[in-house]
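Form predicted on its own, single chain, as structure tokens, below.
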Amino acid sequence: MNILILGSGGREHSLAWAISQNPRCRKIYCSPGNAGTDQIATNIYINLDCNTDIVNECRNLSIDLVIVGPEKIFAQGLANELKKENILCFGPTKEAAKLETSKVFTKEICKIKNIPSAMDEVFDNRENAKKYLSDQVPPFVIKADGLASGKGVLVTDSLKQAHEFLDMIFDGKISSNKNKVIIEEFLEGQEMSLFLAIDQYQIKIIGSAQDYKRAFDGDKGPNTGGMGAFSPSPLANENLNEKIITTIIKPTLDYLKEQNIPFSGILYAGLIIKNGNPKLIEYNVRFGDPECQVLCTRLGAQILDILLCGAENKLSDISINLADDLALTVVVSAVGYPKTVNSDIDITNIVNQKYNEPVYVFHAGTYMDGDILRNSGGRVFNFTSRGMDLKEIRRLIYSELRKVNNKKLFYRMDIGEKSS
């Protein structure tokens, strides 16, 4: 098969790495890819903002399957266009992608279908939102409605900080929708993420994870796209998974079918668990980053079988085998991330190091500038490994991370610490 992966981060590098191990894979193209994908695939340029350009390049390269990383590409309706051209892609239509692209849309479904989630109020006026917030008890939870690259949520005890975040949303500095904001109750409990593959006939769990959104140790600092993750979540079990599917996932899918916009693709449910009972925080309609890195490490070549069978509505034909092991990833980022991106740092010496074989170094925002490796984004590498003991995996990864001797880069020291 000829496969096209769209995106440039650690998620896309880990997908290319896993898929390359599958004998069905003949050739992998990545657009735009990064310096890591360039080692196992062919990086090409396509204007990813233009569905027509993507479809045309699929024809030129005889692409059999398109794999989409960033949610923005589903939001612009690429899956709709690929379906018209009979090119396989396991992902939602523009309409079904609203599960991620509009938090207001998802909250409406929760109310209609009695799906457990936080109580909320939606505002389209800055002053009304601030007035409502001033009457609430902290911590305050504020969410931008549209796409925000993982930075559209604020949880804070500071009313001043909450008002500043509202200003940023209504000034168009946070998300793709500056006209709506959600203010939610704060939910107590433990967070986990559940990942599912869904076609028109089947729902299959492909793994769980716990991620770390805050920039600094102890969950301090601003929200990021993710600073690390491990899989599986220690909260996950058969009974809880069944509750999640019965009370949250199936009612959501039922609503979409009733609206004639059925969902197909990878669904990522962000959840809060208290006393064994789940509540929905949010949906993503693609693999998370860096959760994808730990899932790919555990699933390996099966990733391609899942995506292909899902695109063909044949998930019932496969059995997903997750080994009884664990995986952990730590993100190495440029100092200043996520507020400012210190780019073009010379990071050549980091990849020239010899690392312990069980540790995979997935590239995120990297590119080659002649013979020099540089960063193009805030998140730069993912140090990832798997094993039977989380404490040992942490020891191994952090011992290798000591070789990252660059004052322009940083990483959290506590990924997986409380669970190991």
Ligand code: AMP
Contents of the next structure:
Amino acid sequence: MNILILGSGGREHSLAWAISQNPRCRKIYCSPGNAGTDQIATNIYINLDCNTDIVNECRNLSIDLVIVGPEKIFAQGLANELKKENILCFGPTKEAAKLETSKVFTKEICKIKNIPSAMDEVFDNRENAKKYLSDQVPPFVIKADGLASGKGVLVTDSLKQAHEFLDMIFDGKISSNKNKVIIEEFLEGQEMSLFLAIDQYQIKIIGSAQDYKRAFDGDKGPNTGGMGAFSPSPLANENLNEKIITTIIKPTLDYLKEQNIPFSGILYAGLIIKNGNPKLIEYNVRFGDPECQVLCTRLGAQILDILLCGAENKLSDISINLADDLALTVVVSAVGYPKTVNSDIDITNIVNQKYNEPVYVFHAGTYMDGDILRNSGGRVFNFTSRGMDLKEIRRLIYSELRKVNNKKLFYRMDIGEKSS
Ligand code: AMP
Ligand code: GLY
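For the form predicted together with ligand AMP instead of the form predicted on its own, what are the coordinates?
The complete assembly is shown below, putting the previous chain first.
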């Protein structure tokens, strides 16, 4: 098969790495990809904002399957267009992608279908939102509607910060929708992420993970796209998974079917668990980054069978082999991430080091400048490994990370620590 992967992060590198090991795979193209994908695939330029350009390139390259990383591409309706052209792609239509692109839409589903989630109020006026907030007790949870590249949520004890965030949302500085804001009840409990492959007939669990969203150790600092993850989540078990599917996932899918916008693709449910009971925090309609890196490390080549069978509505034909070990990834970022960072840092020596075999270095924002490897963005590498013992995986990854001796880069020291 000829496969086109869209995106440029560690997520896309790990997908390319896992898929390249499947005998069904003939050739992989990545657009735009990064210096890591360039070693196992062919990086090509496509204007990813334009569905027509993507479809035309699929025709030119005889692409059999398109794999999409970023939600924005689903939000712009690529899956709708590919379906019309009979090109396989496992992912939601623009309409079903609203599960991620509109938190207000998802909260409405929760109310209609009685899905456990935080109580909330939606505001379309900043003064009313501020007034409401003044009567609440901290921590305050404020969420923008629309696409926000991971910056759309603030959890804070400070009323001042909460007001500033509301101003930023209504001034259009946070997300693609500056007219709506959600103020939510703060949920106590432990977080976990569950990943599902969903086609017209089947719901299959493909893994669980715990991610680390804050920039610094001890969950300090601003929210980021993710500074590390491990899989499976220590909270996941058959009983809880079953509860999540019955009380959260199925009612959501039922609602979308009733609206004639059925969901198909990878669904990533962000959950809070308290006393064994799950509540939904958010949906994403794609793989997480860096969660994908730990899922792919454990699923290996079968990820291609999942994405292909999903796209053909044949998930019932496969049984997914969930490995009984663990995987962990630590993200190396440029100093300043998630705010302004320096690009074009020379990071050649990091990949030229000799690493112990079981540590995979997935690239994120990297590119080749002649013979020099440089960073193009905030998140740069993902040091990833798997094994039977989380402590041992941590030891291995962190001993390799000592070789990343560059003052312009940083990483968290406590990924996987609490569970070890
Ligand atoms: P989200 O982008 O909706 O996943 O939110 C980002 C992070 O904010 C989550 O991973 C949680 O840590 C936190 N969060 C979001 N909503 C709530 C809530 N209602 N109660 C507590 N924490 C929350
Ligand atoms: N790591 C969180 C996300 O991909 O949304």
